[in-house]
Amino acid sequence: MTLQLGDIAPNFEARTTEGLIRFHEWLGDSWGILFSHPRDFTPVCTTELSAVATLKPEFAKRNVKVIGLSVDPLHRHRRWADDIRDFGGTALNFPIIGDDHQTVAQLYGMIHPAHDELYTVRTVFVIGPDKKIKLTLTYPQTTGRNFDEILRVIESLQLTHTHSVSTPANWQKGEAVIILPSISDEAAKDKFKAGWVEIKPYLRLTPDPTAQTARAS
């Protein structure tokens, strides 16, 4: 199954290290990250899950729930949790799906047979409160993910979800954003009280609206 941006994230029921979940119900009104790792007790995966455990408070600040997946069974996940804690100093604090029958992996297209017929690639799905897929990232098994970058992308997605803007290359929270070309100058005067700098007629930079709101409060 090939999932595309804007598709409804498939719902499923699965057993995890934190009990049985129904995915959409578990997400509730939160944003979500569903990410797969190839196998338990492997070096890159251990570093990744440790990084996510450390960053969980940052995800929580942004109303994001995180859930991992491996095609290994739950009893291996629970044993592996000790290694994850030992590596990064933070205990495993988010659920991992035991997907030993590959049910969720197949539903989300996480196994790429030309790459590996048995184990998942490093896939990331960012899912909005509307249960629609907002972003997908796929890494090979040998390359660990940059979760600081995933946090940055979520900040961009949340900003552009609520304001008529997009974010430029290498954007960081608080930096200038781009007014959508579909917004006329006249309409922009009402929406963007701080004004803008016109680089090109289609490229207008305005201060980050959320930064302005934070200063006003």
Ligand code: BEZ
The other form holds:
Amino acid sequence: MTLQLGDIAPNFEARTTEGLIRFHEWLGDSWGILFSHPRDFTPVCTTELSAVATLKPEFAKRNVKVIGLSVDPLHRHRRWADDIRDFGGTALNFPIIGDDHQTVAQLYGMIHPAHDELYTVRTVFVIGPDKKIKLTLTYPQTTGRNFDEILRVIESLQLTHTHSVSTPANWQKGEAVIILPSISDEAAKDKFKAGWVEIKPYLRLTPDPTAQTARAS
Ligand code: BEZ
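Next, give the form predicted together with this ligand, keeping in mind that what was shown is the form predicted on its own.
Okay, now the whole complex, with that chain kicking things off.
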């Protein structure tokens, strides 16, 4: 069955480049990103894992733990780590699951047989501190993902989680956000001291509550 938004991310035990983990325990109270790549020692995958290693401090700042996966065995992940470091200049700094029995890949629907019967496609699962799935992405094997976009989505998800706002198309951190339509004007007066601009009764823009200088314009 396909995993959907709001489902509990299935728990599992797996061997990783940083030792045995029990997924839910490993996540603890953090947000999580579980992502698959098709194969070690392939070009797009090398650029992706390098990009994630470079962005790791940004994820950590936002209380997000990152874990990769492919169906390669651990000893290949370990050898490939040198190439990841050579390409991006940052050493591999997050665990990769050695899923050579496809246990986690099958559990999370990461193999799409009509695309490739053996190897995982490029999936991303963003998981909240409540262990629920907040975002899923599936990319074909030939397209590298934009991990800055995944960081942007995390910013948006966390704003919704703590401030009852949503984010408009192409939103970037610091720009105006949308007061959830479920919040009445009365309640919004208490909650959004910086006020808002009403574009439509259902579309009220307010400064990004986490940005000191943002303006609702
Ligand atoms: C790549 O990483 O370049 C790649 C891996 C599997 C299939 C296609 C491309």
